[in-house]
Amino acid sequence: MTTMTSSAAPAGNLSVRVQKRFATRGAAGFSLAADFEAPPGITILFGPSGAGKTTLLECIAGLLRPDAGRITAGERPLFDAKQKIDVPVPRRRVGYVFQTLALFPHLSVAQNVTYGLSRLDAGPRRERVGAILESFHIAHLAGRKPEEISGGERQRVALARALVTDPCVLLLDEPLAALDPLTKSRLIGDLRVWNLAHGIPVLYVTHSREEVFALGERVIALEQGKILAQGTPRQVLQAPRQELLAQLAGFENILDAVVTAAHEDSGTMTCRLAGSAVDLEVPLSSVASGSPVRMAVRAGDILLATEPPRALSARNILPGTLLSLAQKDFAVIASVDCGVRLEAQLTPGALRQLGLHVGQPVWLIVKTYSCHLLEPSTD
C-alpha cells in the first residue's frame, strides 16, 4: 500500500499515542497501548509474535481505527480521537511494505512502481519512476513480471513502490525475513542512502536481534500490546531488565537466586543460585538480603578454562564438569554442570586449542557486570 499527495513538506517526528482493544469470545482479549515518538531514521519494533507490532503499523497506516489517542506526522494530525480526525488512507502519505510484499503479479516492475502515481502527468511520472528504479538498482528489470525476478529483487520493487510516492512515514512489516544476509545488507544500505536524502521516520518490524543491531538507530520492544523498553539497541538488548527481552536478546542463562549479602563498598552483592551451593557476585541493587531474584547471563560473556584460573580480576570462578558441546551457527555452546547448568560460548578455534571432551573438569569465569538482574514479572 502506498499513498500520495502533491505536498512534499518534511514530516518530522512520527508521534503515536494510541489505544486499541480487541474483544475475543471466551478470552480476555488483546489491548494495544503505545506511546512513543520516532524521529527520521530507522526505528525497530521488536517483540515476539502477538506482541502487537503489525496492529500498531495498521493503526498508523489507517487500516485500523484506534479506540483512543492521537497520531501525528510532524505537525500534521493523521488521527485524533478527541478532535474526530481520521485522515483517509489515500491521504495519509504513508508507505507500507507488507511481509507478503503484495506486488501485482500481472503488472511489470515499472507498472507496479507506477501504481499510485496516477495523479501525476505522464512526464513527471516517468521521471520519478525512473529515478527510484535507478536508486534501488532495478531499472534493468522494468519490463519483467514479479515471477520473473528473484526474491531480493521483488523486495526492491516493493520498497521502490512504497517510496516513489514520497511518503512522510515508511512502515516495513518484516520485509526482509526471507533474504540471505548479503542481499539484506545491500538492500538496507540502499534504503539508508535514500533516507539520508529524504529524512523520514521508518518503522521496521522484526523478530531478529541481528537485524536490530544491524539496522536500528533505536528500538521499541513490545509485549502483549505494551512497550517494555525503548532506546538504542545497546540500551534495550545488551542489558535487558525484563526476562522476555533477555530471552529475545539471546541470553542463554536465566537463573533463579536469593540475595545473601550486600557489599556497598564494592558496589556488588552476593547471590546464591537456587538449588545449589553456587554463589555469584553481581551488581549491587536495592533488593534486600533474603529476597529472590532472577538474573540473565549471556553464554558469550562466560569464559571457559581447562585449568584453575589464577590472578584474575573476575570475581566469579566456578569449577564444573563439561556435559555437552553443540554447534550453534558459527559458535560452539558448551554446557557445564557447576552445581547448576550453565552454557558458555566458544569459537571453533578455541574448541580445538583447548581439546575439550565431554566429562572433563573445566572452570567458568563470569564477570560481575555480565550478570543482569531482571525486574519481577507484573503478571
The other form holds:
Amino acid sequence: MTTMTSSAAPAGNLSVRVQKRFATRGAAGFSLAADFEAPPGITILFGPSGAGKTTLLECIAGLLRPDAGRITAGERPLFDAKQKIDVPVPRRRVGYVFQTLALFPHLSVAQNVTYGLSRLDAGPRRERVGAILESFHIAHLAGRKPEEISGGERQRVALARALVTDPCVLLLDEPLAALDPLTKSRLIGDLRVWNLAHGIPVLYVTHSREEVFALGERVIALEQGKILAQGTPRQVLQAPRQELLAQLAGFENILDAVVTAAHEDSGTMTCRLAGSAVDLEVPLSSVASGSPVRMAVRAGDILLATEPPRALSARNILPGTLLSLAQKDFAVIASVDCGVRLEAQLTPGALRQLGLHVGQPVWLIVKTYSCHLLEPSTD
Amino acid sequence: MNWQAIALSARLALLVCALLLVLAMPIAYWIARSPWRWKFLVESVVALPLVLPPTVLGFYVLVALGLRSPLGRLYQSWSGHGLAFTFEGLVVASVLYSLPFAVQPMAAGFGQVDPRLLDASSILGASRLRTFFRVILPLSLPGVITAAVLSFAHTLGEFGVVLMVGGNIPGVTRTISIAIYDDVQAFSYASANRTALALLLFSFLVL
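Can you now output the form predicted together with its partner chain? The one shown was the form predicted on its own.
First the chain shown before, then all remaining chains and molecules of the complex.
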C-alpha cells in the first residue's frame, strides 16, 4: 500500500468550515459553527466543557456528519456538503486520541499499535511498530495488556497507535488531562519531537490554561459552538477582550466601571468602579466617556503593600482593608476591600515577611496595563 | 438406553446450535447497534418464542411448512418431499424456537462493548467486518459462548414443538425427550429413568 509508506508527503493545512445543529427536545439545542485553518504544528482548541470541542473533532474524523461546510486536509477534501463528498472514516487517514484513549483491552501494547497497519506486509509492519515504540519509550511494554501499565504509559501507547499510521491530521482530545505535570511535560516533549519530523496539523483539545501556554503556537478559543478568538496564546489569553475568555483564562478580578475621562495624550483613560468612589487608570480604548465597561485583572498582577507606597511608576494605588487570606495551591489569595472587593496574590514567603493579619490597612498597586478591558460577550 | 434417540438429539442440537450462531449473530449485532426507533418490534418478534406456548409455535410452523404454504411447496419442488415430519422440518422449527436463546446473550454482549473502541477501530482504517471480528467478537466472547450453550441445551430438551412438527418417527424425528415420554406412556419407567438421568447429568455439566 503506497499511501501508507510515503510518509514524507507534506500534509498541508487542515481547513475546517463546519456547521452542525443538534436538535434537542424542547430547548433550542446546541449548534456548532466553526471556520478555521490549522497549519502544521500544534493548534490548541481551548474552551470550557460543552463548548463543542469534541464535536468539532468528531466532525473532522468523520464520526459525526456536519450539516454544511467543507473540511480539507491539504489538497484532499474529507467532507464537502455541496459536492457531496464524505470520505468514510477508515479512509480519512486521521489520527485520533480519545479522552478515554480507547485502547483495545484484549490486545497487547504491540498489537494495539499494529492494529492500524493491517495493509502493510509483516516485515515493514514490525519495523515501523518497533521504531515508534522505541521513540515513545514503550518498547519494554510491548507484550503487556493496557490494564497492566500505568496511565502515562497508556497515553503513550494511544499516541503511538495513532501516529504509526502516518495520519495527515492528528486530533488529541484532552490526552494529558489525567497526568501529573512531570509525565505531562515529557509526553509533550516526545510529541514535539515527533511533529518536528512529520509536520502535520495537530488539533489539541484542552480546558487547561497551563497546557495552552506550554504547548501552543496557536490557540482557538471555543465557547458554545462558536470561535471567540484565535491567535497566539499570548494574544488570546493574556489580553482577553471577551468576558468569557477572561473567566476561562483565570482572571480573578472582573470589575464593572464607567469611563469618566479619556487622556489621549497619555494613552489612558480613567474609570470609576461601579458602586464605589475608586478610580482606576486603564489603557485607552475607543469606548466613549460615560459608557460602562468591564475589565479583568489577574490577582497575580496586583501588588500589596502595608504602608502607603511612594515613588512608583504604577498609576493605581488603592487604599483598603484586608478582609481575608486563603491558601490556593502554592499561593495565598488576599481579599481586600477598597470600596470594591479585589483579590491579590502573594507568595507564602511574602505573607510571613509582611506579617499580615485580617483587618489591617493595606494598599493595592495595579499597573495600568494589567487592567484588561473586556468586550461584552455577544450572544 | 435409547442410543438412537440420543444420537438424533445430539445431531439436531449441534446443527441447530451451529445454524443459530451464524443466523443470530447478525441479528444480535443489528439489535445491539441499530439506532432505529422501531427496533423493539424486531426484538419482540425474536423474543416471541420465549412466551409463546410451544404447541402454538409448533402448530404455526407445521402450517408454514406444510404443502399448502408457499414455503412448503418451494421446499417440496426443490427436495422432492415436504418439510413436515422430517428431520429438516425439525431443524427449521428448532432454530425458530431457540432463536431468542442465541440472540439475547449475544446482543447483550455486543451492546456492552464500548462504542469508542469501535470508533477507534474505524479511525485506524478497519472495515465494519474487521471491527466485528477483531474487536466486538473477542470482547463479547462470554455472551457468544452463553448463546451457544443455551441454544444447544434448549434444543436438546424441547418437546412440544418437536411433537407438533416432527411427530414421533424413530431415527428421524424421535428425539430424546420424546423417547422419555414414550417410555413413560409404555410404563417402562426404568428406561425413562436412565435417559432422564443422562439428560440431567448433561444439563448439570453444561452449567
